[in-house]
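First, one chain by itself in structure tokens, the form predicted on its own.
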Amino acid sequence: MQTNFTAEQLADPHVAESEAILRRCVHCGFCTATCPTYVTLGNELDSPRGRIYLIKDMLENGRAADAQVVKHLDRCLSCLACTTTCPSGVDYMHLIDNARAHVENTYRRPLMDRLIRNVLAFVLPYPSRFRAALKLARIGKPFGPMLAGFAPLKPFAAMLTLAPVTLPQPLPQQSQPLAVAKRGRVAILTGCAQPVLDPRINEATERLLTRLGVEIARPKGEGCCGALVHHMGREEQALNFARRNVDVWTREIEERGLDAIIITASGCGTTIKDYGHMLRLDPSYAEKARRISALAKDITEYLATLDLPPLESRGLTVAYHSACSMQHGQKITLQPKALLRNAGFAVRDPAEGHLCCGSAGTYNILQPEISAQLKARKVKNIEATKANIIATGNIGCMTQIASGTAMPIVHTVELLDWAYGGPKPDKLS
């Protein structure tokens, strides 16, 4: 794609990303098939070609955003599947990233759409604020549905509706390192959300490394990896906590020592593996941040390093829903079935894979509607695949493809925890 800008307008290091990748764009279209939003609304200013005109004409003529563009890329999920159909090899991560900064920083917001962003970026990323609004929406349930007949409280309305009538307990944090015949030594991502909606994830994870051999370190003061605020265009808000668990990671590798930093939730994996892009212009961090994304591995990229023993068939037949950080952002597509099958469970692919369901972080309260579609085409599919179980790498997943089935969904380590001499997972007792 030919641009013009011009020398002052690239002597902005993002300016100049952004440059860059929308000349790599060859305008083919082969990401419109792929991008969840096109296919559902079929408008191409809702797809990743049409977006990138939007954020060219934007940025080339040095614009504020205006409403036109703003619903368009808000409309974005930031599923990458485009990026994994590109045969140009578009950087579409991070352009999307750079225009929603853009966004932020010229575009003043309805007050409504403004109110509900502060409250998302405010409560999210802090796990007891967060259990404490969880608490709160449970009152407020009931009305959800007189909430979505208007249409700037349908964000509150998908909140209600997504917010569980109950909670689990936090699990209680152990202070000193697991001791164990010592195979390698990791620390696992705590986050923010996850610990709250569903501690038995890192628990099970725990669970199965320690029998493995694995050491646990339990480095304090790391938290929210940055992804919630980021792809809300908060820019230095995502980058500020990206350095505070750059420092907590590079003191315990310092300290003792680390051969990974675990996620668990693919979504978290993806933002931290991209730490080294993120803080490149901080002389402070930049080393530190890409020694961090370097050592950053999805349980499930870890665990296919460890040489599980093969088990027999358990006789349960497992819909394995990859999510789009996982197959799109970190590239990670075969290592899960290749585990799950290994630990005795049959796997089936639902068809449209590479679809979205629909949750992407915040964009199921944010984009309730369209969110809604993606959700209901997601969980038809992967009930035609008459599984009894389905299984995910992220949290997010979990929470919207079960609010639209009875199918039980549990994390993939979940179930190689319980193949491999764990508890059976609550979800299907």
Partner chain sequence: MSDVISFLPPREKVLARRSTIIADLADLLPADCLVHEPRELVPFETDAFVAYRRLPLAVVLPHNTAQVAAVLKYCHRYGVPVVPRGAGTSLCGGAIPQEDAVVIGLSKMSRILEVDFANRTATVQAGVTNLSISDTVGPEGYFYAPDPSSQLACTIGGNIAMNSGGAHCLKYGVTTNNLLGVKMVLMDGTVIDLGGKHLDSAGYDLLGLVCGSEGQLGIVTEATVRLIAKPEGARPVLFGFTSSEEAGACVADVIGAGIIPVAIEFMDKPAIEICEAFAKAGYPLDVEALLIVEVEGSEAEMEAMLSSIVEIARRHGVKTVRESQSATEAALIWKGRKSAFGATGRIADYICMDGTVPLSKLSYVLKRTSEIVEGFGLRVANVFHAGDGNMHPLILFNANDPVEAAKAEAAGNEILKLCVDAGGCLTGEHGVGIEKRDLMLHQYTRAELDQQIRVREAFDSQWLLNPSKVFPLDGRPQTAGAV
The other form holds:
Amino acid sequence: MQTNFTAEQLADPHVAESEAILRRCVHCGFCTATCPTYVTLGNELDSPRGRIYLIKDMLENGRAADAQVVKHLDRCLSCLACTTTCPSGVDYMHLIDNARAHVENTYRRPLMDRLIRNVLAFVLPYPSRFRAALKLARIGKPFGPMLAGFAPLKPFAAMLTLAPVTLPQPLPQQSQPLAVAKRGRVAILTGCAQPVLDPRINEATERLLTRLGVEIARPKGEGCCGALVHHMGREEQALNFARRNVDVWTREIEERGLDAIIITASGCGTTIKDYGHMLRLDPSYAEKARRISALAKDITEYLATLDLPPLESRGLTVAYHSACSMQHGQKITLQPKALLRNAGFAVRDPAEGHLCCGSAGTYNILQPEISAQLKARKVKNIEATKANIIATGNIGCMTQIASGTAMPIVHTVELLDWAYGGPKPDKLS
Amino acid sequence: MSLLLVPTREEEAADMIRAAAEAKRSLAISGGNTRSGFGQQVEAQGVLRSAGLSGIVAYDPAEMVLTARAGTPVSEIEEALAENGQMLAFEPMDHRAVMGTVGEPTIGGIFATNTSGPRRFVAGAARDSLLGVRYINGRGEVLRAGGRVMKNVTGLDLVKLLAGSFGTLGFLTEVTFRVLPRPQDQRTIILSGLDDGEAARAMAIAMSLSVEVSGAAHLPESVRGRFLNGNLSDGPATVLRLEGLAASVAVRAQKLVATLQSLAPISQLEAEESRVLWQEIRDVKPYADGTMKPLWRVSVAPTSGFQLVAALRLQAGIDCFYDWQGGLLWMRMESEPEGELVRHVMHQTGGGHATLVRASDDMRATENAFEPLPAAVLALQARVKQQLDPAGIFNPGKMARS
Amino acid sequence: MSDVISFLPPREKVLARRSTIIADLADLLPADCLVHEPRELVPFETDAFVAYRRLPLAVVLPHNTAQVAAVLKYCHRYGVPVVPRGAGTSLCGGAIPQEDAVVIGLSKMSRILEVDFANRTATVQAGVTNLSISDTVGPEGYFYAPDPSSQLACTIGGNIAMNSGGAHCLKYGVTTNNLLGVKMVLMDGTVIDLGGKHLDSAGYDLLGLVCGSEGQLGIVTEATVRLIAKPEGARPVLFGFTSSEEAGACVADVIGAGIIPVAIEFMDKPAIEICEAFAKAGYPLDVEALLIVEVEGSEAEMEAMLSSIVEIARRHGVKTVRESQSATEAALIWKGRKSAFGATGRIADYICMDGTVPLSKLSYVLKRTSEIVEGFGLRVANVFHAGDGNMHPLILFNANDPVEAAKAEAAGNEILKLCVDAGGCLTGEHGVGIEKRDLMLHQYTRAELDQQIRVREAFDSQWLLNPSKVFPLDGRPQTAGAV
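Next up, the form predicted together with the partner chain. The previous block was the form predicted on its own.
What follows is the whole complex; the chain from before opens it.
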């Protein structure tokens, strides 16, 4: 597509990058068809092509973001279905990242919007604050419907709805000795929200890997990957999270070596795999970040390299929900299902598997209406499979979908851990 | 006695039309005049026939496209096609026997009346095969529409508009159409003893299979004996045609029989008899009875056909059979019920359109031969006609009773 | 791009009433159905013919036929032009608006209203995507046959406007052959139904006229289409040739032998490389031309047909023959082909031609096409429906270089004229739009065009419907803003 930037504009590396991305787009419109917001709202402005055009217009004219543009950029889930669909290879992910940073730098949001975003950025990436907030939310839950009646407060209402009534407590960690010969050494991202909402996931991961002969490193100091704030356009905060994690893992690599950095939340995986790109302009981090990104692996990606033995059928049918960050962000589509089948589960693909469930980080809080429509659509498709269990690889999707169905939903690795000798996941009993 | 004009050159025809337009002299348009009983009776001051514009202009079998002057006899076209192992996919009906006319049907007449046969429901109508035409509009201008390639969306598709316009919009002088390879083999699967409703269901099942049925008709007991010289097996016959390579026909027949055998006793016709049967269905043999008893041709959704007939039977004496998976009804009326009744019942059972193909002159004078149209569509049609034939000289009154 | 193609000058009276018109539209429609803020109008300024752009006056996104009728009635009353828009995937600028026009987008009308398997029909709103019909009926063993390459995104309404074809229309025909009925709104707001679940219709074939009329006659809001039972099996086979001429001759011989595969697609070397890079479908990279031939039916039928085709291909020195071994592989082969245009965006900007030529002229036209494009110092990739002679030369250029852009457009025009002169036509399935509008007199005489214009006027005497498209601005009647 033709673009119109001056040499001066292109001197800014972010603009230059955006221009190169825009040039690839041929405006064919394929992306509209698989975009959850376009499918839901039927408006070009809420499609990737429309947003690409809005971004192009804003950047070409060197304009500050305004309410009209921000409305439509905010509606983007960053599910990246468009990048799977795009035949021209438009790197929408980095374009919308740049645009969000531009919005954050040039646009002053209305008070309530600022407030909620500040709260989210202050709370979510920090497990202790998040845990405390959830306790408060339990008290506030009955007020949810009241808040929902007043537009600017809808996000608060959504938060209260999503907050689980009870939180599972972490089990005491036992460092088990390796049962078999050592096959590798990995770090597992602890992250931020997941250990609070569902500590069982990483517990299962540790148990399974340990049984398979993989040593678990526990480097101190890692935390939120930065994705949550990155998607809000808070670039500096995101980069700081990234730098901290890069430092922690680099130290571990240099001291004791790591074969992989295992991620059990695909949303985080997408971001960590992008550290190399995010920090490319920081000379002191560029190289290190690239190395971290190269080592980052989704748990299913890593398990697929371990040649797990095939197991007898368990007589259970699993509807596999592929998280957007898994299928579109990381293009991991086959491994999780292959692992489940190999472990004796019958696997079904829900219809419209490419569509987001509406979770998308903080999207279900910031865009509760669209999110709710997507959730309903997703749940309907999943329930139509008549499977016994839903499996997925992202905590965000688990929380979102669980709030809309009675079907049990677990992380893929929990099923694998169970199949290969671990305990049956709580949610299935 | 009206003036008979039979031009032998396109320009000559254009001159005649120009002159007629200037003099506001109306013209009845025809080809071989074998379908002139179609539509409302035309009162015209002259007759313009295309029969003098005859002959195949271009035919390259490798391109599956044939161009012929409008007055070329259909028999000449079919002969040329047969020599090259090809055919008209839409299987045009020959109206002579049923309408009691004589003469040579022309290829232009086929397209002007959009005449198709049993294969229409899967292979398209005459209009679907028509790629391009040369025609003369009501101002006497020689014009082209469409072309000679299969895919062409350049400008408005006046080809479709002219096809089936019964000579009321323009005088066709040349037609270019797509042809298809003639299937090597065919056979017909017959299910015996099904009533109309059961037959509709059986045909729907057959069409849901991947066996490419190319003909699906139901011949109730009252007409069964009038096909194949009475040699069809006893009881109502639901007939399904398969065409293609011999080996493939055999395989598909097996599959079709396997699926349908629980519904009714099944027999089969081999190629030769099958060919005859479908030609008889195409030409509505049971009602080629030398009478002028009203004959209705009703097109409805396939599953509505038998319901319409059942509802109509409560009020009128009819004899009928079904083509197009049950969606095309050929109904011969024993008395003369008004079209209003037929159409009322048809709209109650899901809609469609009913055409009075044959009737006595008296009935034709008082009955709408074609389905009456809603006012908005009728107005649109009148405006379209005005734009092609501003003086209103072509077949006045043919399409609608004024 | 240098604006070689002009639009009608905006109607000053309409522009002057802009704010009133927007206020009135806001009264007619729910809030989520109206777009009028200047920033928000920008993404509607073009479609997939991205070289030309015009901002609309406003965009409306109605939910139902009644709303479409209300807007049209209003625009008719006040003489406001309207431009219909489906998914905006037109390659000829069919959905590009103009400054004085209200865009009527059908994207919110995306419901499948009824699927009737016994009668093999689906009734859908105009904004339903082509592919979603097949996706919906697929589990029951049916499909909707026309399959334009943009079928993932393009809408049925747009397909009807352009009479869209696709790879598989060699056997199943194009949109007009698969369309049974429409609900449509005339310019004055009148709603009419044409056709239905039955075949053919009473009176003139207005349905056939409307199909392919590029939004010049009215706005289709619902359609009833024909469904077909899926074949038992289907298998694409790749045939690699050492020259385009051999591949072209092979196509003509296959058809000439009375074999009609469901699809015969052609790609030349640049196209093969582009598509393989995206789809990784296993296209051979060591050949000059590739045919994708799809056969369908039972295993025995496919085998029989394939062996005849292989024999013909051998006579033309075929270098590689590769059958797809699985459904996944077959899907990849088609994904590569159907993404060809978009995938070209990875290496350059392009304009895509759409002329059709008689099969016997295929090799000649291919050769001349290369000569023409090279004569302008540009590159061309060819990927098209060979079985029906519908060519799609993609002229590659740099859109940020105005000189190259002008050359590309000039080369495109020459290619289209070549197609007409070879006995073919300007456009096989993409439509005229604005792109080929000014070439219409190369294919039609003035009198022929005037006749089309008069028929058009029977539907819209004020020339409010998509008025800058299809018919050259020169020589139009006064009412059409003659230039």
